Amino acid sequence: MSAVLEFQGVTVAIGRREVLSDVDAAFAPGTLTAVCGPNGAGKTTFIKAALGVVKPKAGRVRLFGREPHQVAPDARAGLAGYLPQERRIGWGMSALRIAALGAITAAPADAEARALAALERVGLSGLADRGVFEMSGGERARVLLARLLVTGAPLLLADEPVAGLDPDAQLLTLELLRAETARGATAIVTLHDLSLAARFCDQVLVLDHGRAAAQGAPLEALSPAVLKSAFHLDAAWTDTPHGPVLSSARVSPLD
């Protein structure tokens, strides 16, 4: 089965300074994939440069088979739906016309239709006309991700999609991501949280200081030696009903 999204020996640099050093991987359609590391670790700039919004000065992306800055605007829209982990709306319209912004090829009666449909997905059904500027950071969040929804992009990219989230919203966030990929689409997120990682996710990229560390299977790739290595954890899995709890301690990066 061929990758969707494919880096290629990727190095990025931002000034004088690598942010990502000789990044391989590869990600399947229909997979989530979770990709974590410390902070400064390279995670927002390996989201951009999947989109195209950075270049890399060694190495290749492939998205679906071609560099992003060589798809057209439009059509790269259409194949990969983004959500930053900025979450500034600049208007203050209905959540209703904010998700209908992800449809962005679909007639005005199309567009609103899907909206609806994910405004209801994420629990903001009886919100949809009200504006986001009178909702609680928490609601924002629900509704701009119910715009990642309405893309219904093969490839979708989250930066930090839980972060700032009560713990409901955020095990719906993965869950309605989860569900994307059952569709067949290809979903990336940005995540902290080890344990969501390994309870949601296919796989796991880990990042440290701009190289890949590890990429497998969630307890494989976050196994207690990168653990240790790369977030300077003394850490092990715990099987729960609900999925692996990572239980750590912090060690000193001598150790």
The other form holds:
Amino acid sequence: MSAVLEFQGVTVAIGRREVLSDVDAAFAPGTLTAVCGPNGAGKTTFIKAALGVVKPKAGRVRLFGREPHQVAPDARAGLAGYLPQERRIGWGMSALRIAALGAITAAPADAEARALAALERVGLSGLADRGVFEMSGGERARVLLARLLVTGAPLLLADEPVAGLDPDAQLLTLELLRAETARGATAIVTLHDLSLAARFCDQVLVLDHGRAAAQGAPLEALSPAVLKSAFHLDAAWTDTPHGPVLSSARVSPLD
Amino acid sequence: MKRLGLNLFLVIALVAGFALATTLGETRLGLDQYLQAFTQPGSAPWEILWSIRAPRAAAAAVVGACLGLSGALMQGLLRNPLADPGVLGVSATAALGAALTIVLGLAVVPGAVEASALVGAALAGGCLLLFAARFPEPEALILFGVALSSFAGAVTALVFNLSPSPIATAEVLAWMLGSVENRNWGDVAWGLAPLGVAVVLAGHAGRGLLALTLGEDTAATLGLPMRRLKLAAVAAASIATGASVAMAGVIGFVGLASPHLVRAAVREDPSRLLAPSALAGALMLVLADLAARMAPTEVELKLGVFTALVGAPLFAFVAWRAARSWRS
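Next up, can you give the form predicted in complex with the partner chain of this protein, since the form predicted on its own came first?
Time for the whole complex; same chain goes first.
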């Protein structure tokens, strides 16, 4: 089966700094992948390169077989939806209006219907008319997740979608993205919680200093050796009824 | 329907404000004179109402609409409630263009001052666009706008300094204080043309402003031609600001205040804010000009001075509110 998204020797530089170096990766349809790595490993740049927001210095990104920055904006929006790490919303519009921005090019009535359905999925149907500035940070994050779901795109790219959320909201977010893969969509998320990555994802891509350190099934990609070299952790996986859980300690603790 | 109701309300208020500004003035008219003004073309009351007060009020409305539209565009574009043509240096650069034309003695050429103000605004808009393409963050653009405004102000001061004629200097100064005094229907028609162009461009840019609510990166992935829409927004704001400066000199704070007056009524939607903000700007300036005319001062207050006196505390209030919301 051909890959939805493919990185072939991709190098991206921001200014003089190389943020991604010679990255190869491929993502099959209907899968949920976590992109993991320490802070500054290049996860956000990876997502932006996939969208064509940043252009590679070398190598090629293939989004459904085409280079993303060469695809017209309307066609690209039909291929990939994006949830950024930054959750700042410019104006205090209603949750419904913000969620409907996921289908900004659709007819207003259609966009609104899709937004209402998405708000219901994230558990905010009762707050559809509330201004987002009157909501908590967690509620706002769920509105933005609903906005991503409204796109209905076959590829969903979410940059740290669970950061700052309570445990219930973290699980809901990943369950919803998992459900999107069940309808055939491909989802790629950046995650810092490695246990969640192992529990929910089909595969994990580990980035370390801009390089792909490992890609594969979660427990293979996040092997103790990789956890030590990329994350500087002495770590081990434990099986639990809810999936694998990582127990870890820093390789070089303060004392 | 709610939006239509808001716009209708503002249109009615504007018509009422225009009627008030046409009816009231320094020269007090009796009932029979008002009757003459409506029934005897060419009579003195007719001249006062339809050749002096009405075109002046109409000019104030056009200038206010330009500023209100420009402010809403810039605030939407930058996702910042403090953005306005003055803050971003467009007004100051347009004023510099006009000041240069006056001091160089080119003001005798019909339309030269207006054209140079428009060119100045377009240059500022172009600089802002170039800067925004390299540094899209709203905060960076505001800082650049402040620098641009300071630079244009400094060059204007240099123009004053090196001006060979005190008469030209006085003329520039009077013009820069902002006024719609002695405007005729020809001036109003001249201002309506760029306003029309700006309205069309702004209508085109509306969805782009809405998309920018989610930030530059997300907006770029929503399927809209963002580069074109942002260009349309900056062009509309520059044309509208240039037209306002060309018609009335520098009038501050209307562009800042108008969007705030109507923002809550459109649930903060930047694409739905454009028309009401333009109407609110028109209403504000018609009433401000009436207040400046009617103020009990020996010399008539300049409109720009009046709006600055009222607007500066308002700016401080908006800044305080914005700072509070950024902390939450």
